[in-house]
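Just one chain is shown here, as structure tokens, and it is the form predicted alone.
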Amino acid sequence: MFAFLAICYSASAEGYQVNAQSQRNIAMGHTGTGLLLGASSVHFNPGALSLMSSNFEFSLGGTMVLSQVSYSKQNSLYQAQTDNPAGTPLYLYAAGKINDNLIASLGVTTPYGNSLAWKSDWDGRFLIQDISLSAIVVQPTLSYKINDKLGFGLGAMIAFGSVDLNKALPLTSADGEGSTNLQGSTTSVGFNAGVFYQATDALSLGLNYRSKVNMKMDGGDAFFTVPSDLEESFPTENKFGAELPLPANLTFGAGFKVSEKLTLALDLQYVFWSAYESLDFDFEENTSSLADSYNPRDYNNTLIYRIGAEYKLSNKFVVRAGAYYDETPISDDRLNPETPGMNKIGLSTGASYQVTNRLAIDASLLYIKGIEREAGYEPANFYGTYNSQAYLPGIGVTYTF
């Protein structure tokens, strides 16, 4: 009897967290808990809000990722790689004061996704070939100001989550391999709340709190391509539920003046992945071949470590540059390769261009090395050592007034 097992998608804070929401920030090693960046602190600290300078803020972006993963099996000469389609996140801020202790904004961002293509005949075909994760989260928000030094900011997170994956079953005929398809779209909600201090001139604090977002869902739809005779085993319209955890994050931020025209900043980003234990599907019809899958993940909290700087070159041309470590949360033979998890480093520069007092065009470059790793996935024992890499260009703009 085939138990059809290990249909799923991981969640690597390195992977599927994709920290991409604002070209200043990233520019900056995505610092931006403890600084006043405008609009951006919609998601970054809605404490921060509070005290912007200007009456409304817009901000507007995207980002290219291009990425790739290779992996070579144990004790063999065995090696493939990824054709990763380019993955595209945007983000979206307003903000505006309502009178001047309190400000209304909103967000839209793509802070978790991932695009994944395996060639179709590759060793790990019954584990992933592609998958394609999105979830945009739309956080209307409200800061006040306690006094002017203190800031408090609390929004909903309204989460819409998808998937779209694809593997091969071990099920062969003249017609080749079996596949299966699972696609599946949901809507769950969470909140945001932080705290900015503005200590001295020069010293500014900040707290931020992301909670867990738990995306359930029901009804997603299971295609399965199956030799004839097992079609019966297999429903061509079945249906299945899935739950999985979007992590909560705490994140402290400091940022400091050194000068009229330097500022460093300095981020501790905890990341709750403990609450990914499993990943469990149910499906609407099971029979003596497909039965229902549990899928152990047992992750671990991380931490990410980020430094940025900030440079005043002109009235109009600003210049920045940051680093970061991010651990991955997956064990030793829990590594699974629809998202490799590796401990990372990113590298990341960028600038802003003033175009006229109201407009700025901001840009940003992050590169991100994934730190070789030999592990592998305990339940269908394929090991291997895999090695990552992406670029991640981006552009927006900024309008205030």
Second form
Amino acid sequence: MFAFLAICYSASAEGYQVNAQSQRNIAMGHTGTGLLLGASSVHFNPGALSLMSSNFEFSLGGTMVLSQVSYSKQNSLYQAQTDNPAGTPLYLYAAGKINDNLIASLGVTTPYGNSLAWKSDWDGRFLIQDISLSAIVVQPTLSYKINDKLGFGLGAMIAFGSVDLNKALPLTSADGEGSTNLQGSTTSVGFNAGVFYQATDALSLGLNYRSKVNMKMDGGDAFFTVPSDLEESFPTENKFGAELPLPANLTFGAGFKVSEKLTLALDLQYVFWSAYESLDFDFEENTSSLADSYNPRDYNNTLIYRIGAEYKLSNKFVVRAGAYYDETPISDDRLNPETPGMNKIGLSTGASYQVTNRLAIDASLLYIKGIEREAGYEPANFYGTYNSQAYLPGIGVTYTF
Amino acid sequence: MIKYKYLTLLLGILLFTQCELQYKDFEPSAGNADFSSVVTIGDSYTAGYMDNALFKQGQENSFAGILSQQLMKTANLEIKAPLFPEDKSVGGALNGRYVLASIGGSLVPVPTDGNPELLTDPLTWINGDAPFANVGVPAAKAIHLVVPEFGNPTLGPGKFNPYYARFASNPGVSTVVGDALLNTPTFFTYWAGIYDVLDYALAGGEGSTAGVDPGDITEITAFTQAYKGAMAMLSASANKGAIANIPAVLDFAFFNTIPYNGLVLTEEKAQGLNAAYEAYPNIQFSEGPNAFVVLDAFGLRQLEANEKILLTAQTGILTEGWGSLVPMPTDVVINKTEVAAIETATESFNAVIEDEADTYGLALVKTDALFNKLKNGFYVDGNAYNSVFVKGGFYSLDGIHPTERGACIIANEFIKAINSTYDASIPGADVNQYEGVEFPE
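Form predicted together with its partner chain, following the form predicted alone:
Shown next: the complete complex, the earlier chain at its head.
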């Protein structure tokens, strides 16, 4: 596992959301809003945590994101593919009972991020060369058991976000093409609330709302490399402001215990992507050659359909499988190679092995296939066919007492 | 234990299914067209004249050169162009290729030392290598392409076009269209007519509006006859081709870099000029931008909004005070009657061109629409283009001819028209692979 600060994330879900928040959940198609899967409920549904049976639970894990995107230019023989760095989103959850009805917990997750690297001389370089976007969310949470069937939980999400992107500028000298690097970081807050209801012995229901977190950045650093005679038009120590919304999520989940051994799960996750209207860079110092940059995004709200199953093979060994269908929030004339979205199918599997009474090892493997899409970014007239796929092997531990 | 086996199988499938990342492949095809022998005929644009000179890199990356590169992806063919030697250039005034230089804090195009011998010394000529398939000749009018005098060096300097004479199959006898036909073409592009109006505009509208001499707008009957003659000859050999119409030449950066009201004055200077022109109450100055003063057929007056100033007036404005104390000479100004003459001629020439496209069922490339779009600007593959000189990305340093990227945008218009007319799939050229304006280091 890599150092915590060095992690970077890859777009493994639509838009720039990353759904790899717990091995057990990943293995079941990233369901869990209507399940009691342990400490990961801090993220999936703080309400469910209130019905936790153990006194203390701790869970930690990481996932390796190996993703690739291809681009086949419209009406052209040109093709390109990304050379993305392997992403390693991590998660950490700890939950403990304060008394019979009240549970305190903490989650550290990486629910948003995007790490994409096209070759620096590729055809879309004036839109994007590479981008690394990440948000680490720290979430202190309290859950309250109203009665044996009903629980409620509320957490504060403190998001630490950063962005670093490069693109080429069409200003050439004998030294080569110009470029710009924009980087900055910011902190913002939101909340995560959930209720959980054990309707019958077999059926459990959950509803979770994670609010929008508006990542507003001031004083980001803007660097420009341009031919020397144009340097005056591109001030060297320029700053920029920008805003990126991490969209709200409303998830309804259900769990159904078919038998002592088999549990089925279903999640419907509604993502309020329409919050992402545009990505604007407001430069502190504008010149005749450097105007503020306005980039419409116009995302649409989407629904993710998830199903999962868990089967207890023995007291020590649990296997899981799941699948999901993730709709793209991006319309056909707003598809930018910086976030090349397309409808995606995820297939997952995984297992937990109880090493001791207290310690379990959790593993998962998720394969995501993007459904081929021909579209483009109309404001910059850049069209083509995109394909993508990703493998996400992950491992984690759960400690309970 | 059988369950373990299923699990292992499932994991195995997921782990070892080496799913290849998919691409969407483009399948080039010639459709109903036959690209086994292609000729490209025309003027500076076809030749690859840019930065006010002809040179090898420009020739190879003219719209015709780029189109040829793309056609080669559908067929095994060679399109032979009359290339200059590496690193040599020569412009119409025997200058070298223009480069941008930083002078006194501003970027100005300046000519390099050229290689005039490429035009003036017949020993450097390449007539023995004829015929060529790219027979674009800088500054050629439609009426030139079918007459042998156009390449006749015995007429003396200024009376023939050395760019053609240097590669003509038989200088003084052969014609441009005739040389194209020596290739027994199966497909042709023909883009002529720009210089039939542009030549007049470049001379400041001093020539005849219906003539056949240098500086004239070509007389319509002569234009029609030459154009139709070329089409008849070419179509007899190749019954498929693409012809392009004429853009509004006055939209070129060359005529729009110095605005009619580019005389920017302080209050004090405005008062001084008002005093100087006291005897002419029609001439008034105030603080801010003012219309330049000109002396022409309409008398001593200030320019109107639709009138144009040639880019070449820049030096006179800066050093001689043209347009303020000294009236702008009439040969650097296109006045309103001249503007109207150019527009009328362009319209009638385009009517002839469109008629011919109809008659022979040829692909018609509407470059007038492209250049019109350029005025407001557009994006191609993430990069913005407009008609602004130097900064706009489309025009090279002469303000008339395109950069490689501009040429590529034009080539893609040809490709679109050919694809749709002949049900072909010629791949588009990737504009970002080509060069734009180069700034000093």
